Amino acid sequence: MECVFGLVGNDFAVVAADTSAVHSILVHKSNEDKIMILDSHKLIAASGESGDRVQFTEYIQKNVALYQFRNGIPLTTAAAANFTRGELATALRKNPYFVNILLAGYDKETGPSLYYIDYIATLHKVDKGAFGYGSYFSLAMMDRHYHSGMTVEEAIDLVDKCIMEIRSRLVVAPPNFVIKIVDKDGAREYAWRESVKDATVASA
């Protein structure tokens, strides 16, 4: 039961995602990172079918890198979001990907931004967004507590409130979450919120 959500603060954007790899009634692992660092100042958080999610996000990552290699300048966040939306729209009529995306980035000229892209290639610039079953709770919490110009501390506190709400209210809540942030200093991992750790198997 996937949970991906994010928001834009004062000169930064933060994205959080659960880290459970699930198939049917089985949990395969609890440390699957669903937020890919697209380039130095962009993050792409995805939910959906595992194969589609991994293949499509890697495809976008490599094409963004190829554009920068060919042209010598990186794509803006808006351009990367529109490219991603275009690839989803093209695939929709051939071999569709079941993947929902939150794309966060920081540009020197325009500052932080967050784009909502769903599996049928809807693109919208948002201040806050969420996908998955956890979105019922995280969107409600963000509607109540979000305001423009949030500091990093306020944003992380709100993310923690969303995680606690999901854990306490969702019947099949994932135990672990990863939080990443992007600002003028780049895209990076901020923290993990873990309640279950994958056990290591002792060698015989």
Second form
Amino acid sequence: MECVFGLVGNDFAVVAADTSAVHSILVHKSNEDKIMILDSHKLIAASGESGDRVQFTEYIQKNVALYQFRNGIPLTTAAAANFTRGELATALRKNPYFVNILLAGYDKETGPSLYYIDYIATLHKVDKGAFGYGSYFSLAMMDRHYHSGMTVEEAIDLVDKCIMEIRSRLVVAPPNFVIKIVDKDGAREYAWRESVKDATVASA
Amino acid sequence: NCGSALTKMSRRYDSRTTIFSPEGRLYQVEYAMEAIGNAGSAIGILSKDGVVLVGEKKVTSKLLQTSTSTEKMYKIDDHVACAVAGIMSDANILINTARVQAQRYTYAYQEPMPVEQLVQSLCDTKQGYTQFGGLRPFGVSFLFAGWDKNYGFQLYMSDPSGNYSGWKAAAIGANNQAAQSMLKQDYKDEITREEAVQLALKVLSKTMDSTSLTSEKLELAEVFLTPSGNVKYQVCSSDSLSKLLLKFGVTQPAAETS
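Moving on from the form predicted alone, please list the structure of the form predicted in complex with its partner chain.
The next block holds the full complex; its first chain is the one shown before.
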């Protein structure tokens, strides 16, 4: 039921993910951040088995950091995506990670990019992508409204359209989403879209 | 030079690579560098638009089968090449290691390995042979010439100890100190590739022992960018090399017949 989707705009890339942490019929929390800031100019939006998700994305994050410490230069988005895919591929036939990833990044030389990496180590460079049951709705919405070179306002408007579609049409739709963006100034949180806030317990 | 400073004490400390002498020296590493000091020299020069490598061939004979293989210059990857000085069989092992490391990087990242990382990786391998395992160090020095998108054209020199550094111009092998001081005098920062070729041939002709310089005794290779922006490694053919030697006035025209 996890929803992750993203798209590439004019000189930025944006990804959105639902923020529900679910175990069977129980919702543990509805403000789980599934979009990791990989380095200054990269984001990983991940969905799947929650233990694998955290384990794998942190592993990639630390290896990307190690590369930068060792070599004094950051990895390009393409190199990081290929490295990530390679790690999934190596583990696949023995001990697979059940994690789907959208890797968004901004490189000075090549601009924004988005990579679709699924749990069986498929890698595609895409303009728009999505995972989960929500992808049926968000991909259709993006196919209808996406065009290349969108501004931030247009892109966020499209993201909101996708969120609305998921909320209204998916049977057990996650209520809350987080949106993160990456451009020449770096990777950062853009906004939350919350329709249900965790209720605070009244003091005794 | 370090050979003449040896005392009798060194005999006790020089047979194993993995121990220091009382003065804090690693004799096996120093002896490896001695071996290279007797080998055919090689010079590398960094220019604005490319890197030039020139090597002195020690194995010259009419009986030698002229094939496409080279004695001094080797391509490691599409964007990196090296010149070798020292024990050829040791060099072959390290060249293969460097080639594997470059491909392994590209396999993981789908990008060419940055030149300094390749040199560092190979030097880490060399360092291992000075610290553990009980095996002798490799008797080879390298001049690495390459291009990457981070730092453009680069020239690195590495030796048996596993140390390396980046250079604008460097010499390894026989008479490398004389060559290095000549390079220091004549190198200019804005040198072009053609001027670098000329300088390299001039310096090599002055430091080589042989009386006349012919294209059979040399190898010349260049690393540069094609107009379409791809890195090219090109070994000069012996005809072009003869013409260059004549043009720059570093050889006599072929008066003697073979």
